[in-house]
Amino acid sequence: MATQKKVRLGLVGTGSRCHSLCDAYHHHKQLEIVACCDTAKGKAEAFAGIFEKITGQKGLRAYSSYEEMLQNEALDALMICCDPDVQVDIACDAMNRGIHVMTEVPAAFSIAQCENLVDTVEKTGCKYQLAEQTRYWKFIQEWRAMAERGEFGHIIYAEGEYLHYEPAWDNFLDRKTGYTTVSADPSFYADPAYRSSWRNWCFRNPIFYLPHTLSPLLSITGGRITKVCCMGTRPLSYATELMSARDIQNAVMYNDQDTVFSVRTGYTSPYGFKAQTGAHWYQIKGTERTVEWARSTIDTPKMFTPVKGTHDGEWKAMDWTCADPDMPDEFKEAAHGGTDFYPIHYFVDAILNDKTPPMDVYKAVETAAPAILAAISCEKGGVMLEVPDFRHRK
């Protein structure tokens, strides 16, 4: 019997996100995780040891740099879990070497990075996918099916939020070791041994994380965002001492399907979690039907069906869930209700069967670019900005 082909995967960055993904990815029957790298001293080696204990797989090779790993390994693909402000350069370099790439949210932090990603995919033909998982929640899939059947009528409004407060984030990086420190202690700002991490400067404009909300909404409405403006609180948190962060930002957007969007993000002030989805919340308003997720842990998902031509209608509590009860067993090992497995499932399928992954480079930048321009809009007092069309460039 012929051996089933496997995708040989390398990991770039071995922080907490990588830890949460790899046990699930290990269960993919057509995937072999063969190497990892991290610039922080000893971090990749430590991860390799933890990986062996968790999975039972021996021989995960550890490297101190991306270049060293590529010089010594024959890889089919990379999963990039390092700081997102540098992941585009690594992704494009890898694709120029013929290596397929998956990156984390957000896909990019500038319009130039968006263009670089698109150009590189078009030039090399490599598979690129954004590992955005919320679009695979069961209730989002159901809302998407409802839209495809025309049950919403015309979708006039889409709203969502990602308000994820934590008392302490990994805001500080040890200059000597390269390790991040999770702390709310403001004295780190004045300590010359530390510098602000990417998360610290990113939270100045938390709207950069808009893709986690925009991705599932666009998967339901279709189309792309064409205009965006944004407002936010001051760039100094009221809740987290000395942190140069806006506690909340709200982007108002418009797409080419004549739908208005409102998306808000924030990470530095208590907001209250929702049932099942935690920090995430969504709503779709159509001319024929409205749906929304639970607004709190004591609320339930619900749907409103109007009676045409009257003020009447019915709100109905729904039993929608995040996790799909019928998902394969290997999916259930993944976080976020099993949805973390979907991106790697589709990524491997795209590589082995020459398919376009669901969250391809165009959809990735169509979530990143509105976020980038929203941050610029907020810094300029809320001006309206046009979002470029990356599919039809001159």
Ligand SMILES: NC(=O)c1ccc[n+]([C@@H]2O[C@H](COP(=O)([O-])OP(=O)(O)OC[C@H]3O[C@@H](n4cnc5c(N)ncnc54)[C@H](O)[C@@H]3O)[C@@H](O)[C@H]2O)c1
Second form
Amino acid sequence: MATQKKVRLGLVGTGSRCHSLCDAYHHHKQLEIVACCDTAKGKAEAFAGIFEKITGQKGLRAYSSYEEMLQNEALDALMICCDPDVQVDIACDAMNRGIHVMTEVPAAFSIAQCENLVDTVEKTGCKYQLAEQTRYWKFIQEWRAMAERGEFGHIIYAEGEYLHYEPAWDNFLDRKTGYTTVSADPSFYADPAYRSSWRNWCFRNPIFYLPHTLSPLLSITGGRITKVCCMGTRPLSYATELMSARDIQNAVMYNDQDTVFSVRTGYTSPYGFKAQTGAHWYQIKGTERTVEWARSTIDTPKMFTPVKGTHDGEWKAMDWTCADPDMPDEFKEAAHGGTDFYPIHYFVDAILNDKTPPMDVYKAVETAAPAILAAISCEKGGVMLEVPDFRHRK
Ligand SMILES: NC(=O)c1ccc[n+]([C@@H]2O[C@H](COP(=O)([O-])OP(=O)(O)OC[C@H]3O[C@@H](n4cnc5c(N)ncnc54)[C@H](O)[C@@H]3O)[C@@H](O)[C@H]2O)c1
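Return the form predicted together with this ligand of this protein as a structure block, the form predicted on its own having already been given.
Let us now look at the entire complex, which starts with that chain.
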């Protein structure tokens, strides 16, 4: 039985993701969102005003830096949803001060960051969780249960994609104010008042975003990725003129359970959305069953069950969904079919009841490291790279 204590949460980064998460997080009965910070001028204050309007909760304290927030607040935990390349440093500093931490995808951008994250969790004993949420889609939960019951036989292949086109992303950041500009105008590259935003430099190697897709796939297959190689188009988009981005990258990976993986990512070409999941798509091929998500908005999810010993079998359209109709009411308020609530639910539960959260630090870096090495592989023309084992280090 959980105690009635509340977790006092601080928010680091009040950009678009923070807005979307807090719409739902404030419904959590054992969570008190007490403070927020953002390095862009006046952004945290503006967020505090919006937060009050949405939630009716007055007095969310706003700061212009993480350090200032920690000097003034006694926090139990942080939700770090700022630029992903600075999340690990903040997370490790916070855990060294005894503060529990949740970060956003992708968990890290270098193998050194992965090691730092694991070392710090092991040393401090703080709770760390990656807030990857697509692993909680209802159909992913069903596929996971099928795998646990052995219904796939041996899973020989897992495939996924996250192909999310926007005609213009928030590509450029005003150096003075710290605010980003939504534009695909390449003349910003030459303007000294601006620099590339995190999205813009990340999309040069979009495979950095592979963890979002690998997380649900690994939750079904089990095991860890041991080998990775990756190919991509040139680092100059064909579809978004003069944008410094690869339109697609595809990583081929292998895990320690003899399963082959193929995952692709891209953000700058119009790829076409899928029913319910939008930019996300998945397939699992086992010796006894194949399942796949709808490939387009005019397709349906489907399952193939072979007739043993023949090449025949039955393809069946399935009525799988993203949202779980039976989820508690507070989950239903969250984006991505309610799944954005699962990470905060498990994070608070881990803190209050001393549990290991489901997407713990090992699982987080086991999605990040293959992405980091895939980007390196692509830069080197597709060489195969070995992924370190973060659970058994010397
Ligand atoms: N899981 C998902 O579905 C999902 C969806 C969107 C974004 N994300 C992730 O969430 C994170 C944030 O994305 P976003 O879309 O909100 O980005 P964003 O650029 O809109 O917001 C990031 C904010 O962090 C602030 N910031 C940067 N450095 C900071 C620092 N050191 N301290 C405090 N604030 C700082 C920026 O000023 C900005 O306001 C990224 O890791 C992204 O990958 C996840």
